[in-house]
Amino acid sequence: MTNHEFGGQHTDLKLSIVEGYLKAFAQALRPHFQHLWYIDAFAGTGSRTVRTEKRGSDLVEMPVEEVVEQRRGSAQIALDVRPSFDFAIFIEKNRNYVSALNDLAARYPQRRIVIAEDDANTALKRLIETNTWIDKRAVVFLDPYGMEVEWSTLAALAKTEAIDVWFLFPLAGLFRQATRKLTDIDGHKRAALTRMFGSDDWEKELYPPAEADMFGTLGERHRLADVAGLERFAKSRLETIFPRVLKPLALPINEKPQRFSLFLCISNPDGKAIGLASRIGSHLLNPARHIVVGPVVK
């Protein structure tokens, strides 16, 4: 078994939300569409290793021994959904992870499963270009390792008008790339931001022109948006290509700083489709459902 150890409480929450949507999506659309697809663009191994570290006792708590367990990843979760998806595509470029995914697929000989060892952007755009979407509906899960998702890929997904996109947006990565001062953004960071947002308009949006001083000299341009402002900007950009983008869930839910924004982007412009997906997605993304309230200490 390939060891794939990552994430924390927010990972379990993210996966449970996606699982809830996949179940509702399959149940609602199965009577109307023969072809329901699930596409995982950063599929990993199908499972993840969760390690609880050994901890000694103190005045309040008993000692805890180290526990290592395997939990389901997004690929395994998708295969467990009933009614099942007609076709599952798992995209992963890590060769060891691909081997684990092939082992997972081998356990389902009656299912249509494709493992693509490829770059996620390249594979997704090729998949979209080589298929017709009028008779299909799909869910794509974008859970990148960093800022790998390109704007051109998101635009291609939106253009199908048939794919709902769950996108774990790397807000911490955006915060690091979009430095406080515009002059601190080097060529590498500038290219990454333009690739993520599809144009260099982010510069004027995030770094408004500085006011001139009494001598007419312009000062340095600074980013005024905080983390919440960056999230609003990302949402506004997504709304330029998707008919509906739901308010994202900030993750981790009980920790600061926020590192991710879990978006649901709906590509189908039909009002009924938007209404159905929005009702399901808004329920799942409601932060009140996920806030953990600790015990009252007297």
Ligand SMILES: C[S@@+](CC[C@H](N)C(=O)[O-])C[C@H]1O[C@@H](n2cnc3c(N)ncnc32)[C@H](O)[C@@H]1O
Given for the second form:
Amino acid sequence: MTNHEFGGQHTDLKLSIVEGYLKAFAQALRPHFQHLWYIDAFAGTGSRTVRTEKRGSDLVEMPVEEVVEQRRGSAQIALDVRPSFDFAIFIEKNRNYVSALNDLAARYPQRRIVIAEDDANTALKRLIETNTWIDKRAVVFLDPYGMEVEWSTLAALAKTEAIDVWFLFPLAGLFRQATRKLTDIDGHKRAALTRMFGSDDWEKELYPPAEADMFGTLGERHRLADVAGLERFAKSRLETIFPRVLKPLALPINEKPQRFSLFLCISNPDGKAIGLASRIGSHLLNPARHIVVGPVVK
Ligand SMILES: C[S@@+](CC[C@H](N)C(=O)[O-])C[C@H]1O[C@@H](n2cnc3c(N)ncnc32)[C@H](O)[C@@H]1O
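Having gone through the form predicted alone, I am curious about the other one (the form predicted in complex with the ligand); can you provide its structure?
Let us now look at the entire complex, which starts with that chain.
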């Protein structure tokens, strides 16, 4: 068993939302399409190691031993969906995780599963280029640790007009790269932002020209957008390439500031397809369904 510890409480929620979508998607489209594909571009191992730390006793609580459990990761979840996807493609760059994915696939000899040990951007663009999409419908899950997803990959996915994209957008990463003062953005951060947004337009959109003082000297340019503003900016960029981008869910749900925005981007411009995907997606992404209300203290 390869241990893969990642995420936190929000990870279970994220995975249950994607699972809900995969089930509804497969059920709705199975009668109409022979080729339903699931593509996991940051596939992990198929499972997630969750460790609950050992806790000593205090005046109120009993001691708790460390508990380590394995929960399903996105690859396993996708294979469990019924009706099944015809083809599952798992892309993963870590060799040990690829080996765990191979073990997972070996448990499903009757299923069509391909595992690519590769960079997600390279493999996705190749996959898109070497297939026709008119006869297929697919869901892609982009679940990176950070800012690995390139704009050119999103643009290629949007162009297929056949793929719904679940994208865990790394808002905290964006917040770190897009520093308050424009002059603090070094070459490395600049390149990361341009790779993520596809052009350097972020500079004029996020850092408006500063006012001149009474001597006509221009002040420093600052980012005015806060976390919510950065999320709006990311959504508006995605809307330049996808016909519909749903209002994302802020994750973790009960924490401020949010660290991620879970987006559903729909590439099919057909009104009926947008309607169906939006109905399912908006229901799943509705924060009111997920907010945890604490016990009432009397
Ligand atoms: C957050 S984990 C994904 C977890 C997975 N969705 C699950 O539920 O089990 C991110 C994964 O992406 C992989 N990864 C990171 N950068 C990558 C890249 N450029 N291309 C492909 N995989 C990458 C990591 O090795 C890691 O397994």
